[in-house]
Amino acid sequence: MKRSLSTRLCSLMEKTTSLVCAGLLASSLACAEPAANTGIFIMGVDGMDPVILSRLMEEGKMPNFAQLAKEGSYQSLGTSNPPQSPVAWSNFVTGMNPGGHGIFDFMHRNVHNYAPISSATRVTGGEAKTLHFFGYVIPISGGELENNRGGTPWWDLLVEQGVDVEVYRIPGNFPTPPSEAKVLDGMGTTDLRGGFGTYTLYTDTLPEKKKPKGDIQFVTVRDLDLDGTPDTVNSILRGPPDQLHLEPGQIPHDKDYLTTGVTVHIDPEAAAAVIEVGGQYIVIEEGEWSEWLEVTYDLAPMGLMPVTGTVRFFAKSLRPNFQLYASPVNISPSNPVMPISTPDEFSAELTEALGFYYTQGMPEEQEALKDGVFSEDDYLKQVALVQQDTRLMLDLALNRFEPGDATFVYFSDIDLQCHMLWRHGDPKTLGAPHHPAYDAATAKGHTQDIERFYRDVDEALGETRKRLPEDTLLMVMSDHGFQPFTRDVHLNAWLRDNGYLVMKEGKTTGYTVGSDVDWNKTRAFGLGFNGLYLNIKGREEQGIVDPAEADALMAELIQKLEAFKDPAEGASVVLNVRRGSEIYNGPRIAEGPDLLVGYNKGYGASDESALGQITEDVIANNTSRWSGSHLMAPEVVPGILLLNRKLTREGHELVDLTATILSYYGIKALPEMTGEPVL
């Protein structure tokens, strides 16, 4: 997720340019002819569920969605296939579905070996090229990363006629395609490391996961004063990759990270203790988090290149065992490395007016909860700190509205907290059995969790309706519903065991990538959540499958898919099986699966198939705390829509909202748009 030295450099010697340039545009803008209308705001719920909601609405529990449901209108809508966030979003965005955008999953594959890449981005400009002096590496050109969504935003259509938008957090953006618009990356957007989130534990004890995410510090609490008391720990912080030292493409190793040291001077009475970061003091008491400290790391010699983070600690554990928790080091949104808003000033606007927040794309610290790091109060003590952060942005955005713009607010609060929580009691269906990772001392007072996710999105449905103009229109809409993910589906293995992926000689598991698997004889395999490929000849690597005999082995895979039984539930495992070819229209779709694999709820492709593994198992029970899930069949979570104006038919969905969006403003969606206005 890095831009050459060379553009760094142009970026730096541009800025004050672009500041005035900035500034000249927002006085144009403020000029522009007014709208002929009173605004639009949306507020973009990820993983609002309309069966959970109904109940709670009809509990009384969810008063101001049930206010405008009654007012206006509500009903579920349609998500997109596959039903994954960024595919979703991408929908919305851009008015198309992943045959024009291109953004199929979470992971698309590499033609030429098989592996899993991201989807979110794309190289351009060739193949990079390098120059070393003095033991530098120098990016020349070449190699650069870019935003892999095609299509066009419906910010930028609405900029072009003079609508002031502003975007708060919308997933997908990042990198950062350029535009006029005032748009605030989210979901997708790195950490400083270049990941989606490396937390760091300065630990004396081992965690509870044998392989955990996180980069583990283990530390010696010393007596360095000799005043009888240890006292002291000494340890890093590591920031960003050390690019002048790597070559392109080279996977950094934990020696090629840039790092700042971490002292921690522990109270000798009381459970607190002062940290010391990059000259920089912060004190904190233990079971509380700190505030954001900025801190910079020297990619060149004598300062010549600071790259800017910032990061919180969260004091787990003092005394007897010492346990200090780093939050991943955030990109800082007052000095970014890479752009992560446009303009590239609009995110240090925002600290201006809020502080440091959350830039890192999923924020929730879930990969600490998955770890065993944090128990579920240290989890959500976190998550609290993001409400905070989406309730600030809420505040500000509504104090900038004025009639005739058109504002997006994101609220990720249910979406991760259905996926993490969902294990101690079902919010869906009441008395279901218990989830395969339900432990009862651990569900004790959480059981209620989530529907307190939802009430709490209805305080701020709440505020925003006392607050916005009157007649501004608003759309409160999700991407996607949930259901709970009990069973863990090894699509490979499935594929291994019927015939369609072969193992070499001797060899039961392994990986796609690499030797493992014979592809002289591989006719189909699985990559990404809900993706199946055909192993053609001509397109893959190693294909053998004659496209002329592609459609015919489709048929098979899509019959005995569908007839797919769980062998202990008894329950059809798979619901459905779509062509590509056949619910996608626009120029990408050769980009993408081959077949989407719709799974019955309770059921979805395991995190190491979807990455390319072979298992032994077929299927198992999920016993990972990420128990909740809308990686399945679109049919069984579709999202919710309510608006403040009455709407005459059902059945809408994801790029109906982007036609809607244009059309409030009178303007024409573009040809390569396939919805059509709810209005």
Partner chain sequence: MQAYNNIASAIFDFLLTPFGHEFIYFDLLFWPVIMGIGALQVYKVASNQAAITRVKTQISMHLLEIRLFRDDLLQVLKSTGLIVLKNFIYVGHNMMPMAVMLLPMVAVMVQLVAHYGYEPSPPGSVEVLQLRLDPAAGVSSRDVSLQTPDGVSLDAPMVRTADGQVFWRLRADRAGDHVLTVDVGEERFEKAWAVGGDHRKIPVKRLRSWEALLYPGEEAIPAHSPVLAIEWKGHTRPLAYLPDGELGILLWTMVLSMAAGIALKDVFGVTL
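We have the form predicted alone; now please give the form predicted together with the partner chain.
FYI, this one's just the chain on its own, none of its partners or other molecules.
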């Protein structure tokens, strides 16, 4: 990494000037600062849990972590409330809690229609205006999406002081806010379709799940040369929505996406095929992943507005059943249709060094595993590709790191694998009863998978320590820990059964959005994974709760929810419920939930409830492959903190790390930042 001019000048002057000059130098703030430290290198390990880590260290399976803990410090780290990745990483990035940065959950609520909306973006520039021209819908102004995260990222403050910063795959940074630092967006970055990862399956057989989340293309393998062996498949690969034919806000249907042709030629004898996309050919063997292929979609005629993406294929089965899997079409890092980094060209610079890499926010294709399209082995094969990307990025970051720099590298695998593979065996409580989604046949050979991912990060830490200058501040941290997720809680069903959410006559189930709920009688509703909102008069579109009565209603809800017992097991479902106004501070408190439901370990909001669905059951076994979670009370899922420095006290939180990074460079934290340096 290129060092700042002031750093270079300082270095030169230190070698050549007299003591007098050195005295002058010391008095210069700009020069004294970079020379005062040797930089900071942060490994951000999403979902690393202190209980699992401690056990593995004790068992000698994490030697590099154990050594770092011995030579420096190791403790658990307070997570955000709620302990959700977008919230937690925003705390770390801005040094504020959600009341300051405005990210309260994966999902927020639309006060006008009670619909769940993404917390990641907000619309600016007013209502979108368009011009209709020969069937095209041309955007004129307004309706721009920007990142909803408020506050100032720590890297901006460092760059202002001349520090060279590189941040690899930071969650919650898409859409990309302007910055002078080199930042590559991570979790939250969409695929080219604008979602969080829509795969395509070309198949001549039905998939396991009735409503899979992927784009299922039923195909026929035709016998083109009439030799009795089916050999050719013709289909399409959907890309971005055809924005020039969609009204602003219009949800695209299948026909509204731009497409490119895909032809698969299967060899008559060998278990191999050629895939032809956009005039490019790749040869693929059965059971193998292809390299990345750049695909182009034409938004306007004559190639005037090309949109490029990258895709890779997995030949799951060629014969007798045909199943070809295509990854979600990622935004091409070499030619991104919208920025996925700052500066814009940083993503392309990385492509030159690394080749194509996953740009979609959650690169592990867990939807395919959830849908039964992937077996465990298929999934782990894909995860290995993501790990390869991560290790290459770490390698590059270490190569570019120079004393005085600040670098952050994100590790996603432990988080995703704890979500997906926990059901095979609880790594936190050995010998715990089987997860409801446990299946002995599937679990065979996979009970130690999570441990393996921990050990992989240990290996990465070992490599990092070997290559970093000894006196560089090394910080290893996670945003939260993990717990088993065995019971699905349908919060809206609980609210209905307890009289807080009232359905319209004749309905017992439905959605908060639409006409299923009687809002004239409803006092509270749930949206997001931990959020509970009151239907406040003057705030919600059809609010009925007088603001003066809100406090009493919240007290009642807290008391009842904390007393909520699982009818099957007798355990407390909710560990604690906190008021947003009590735990948050900052200008955006009003945007957040009124109450934060902190589920007990093992319990968590169902996907249905998080999206505003009111189901029949209040609580049910979680039989999904998504079997580990952290969307609980922050107290049961703390993260970890390791430093190669001795810490004198415990009880630190994510926001304290922001303050630590700034103070390490002698930069004063902004008044709105709430943390205290740990060093």
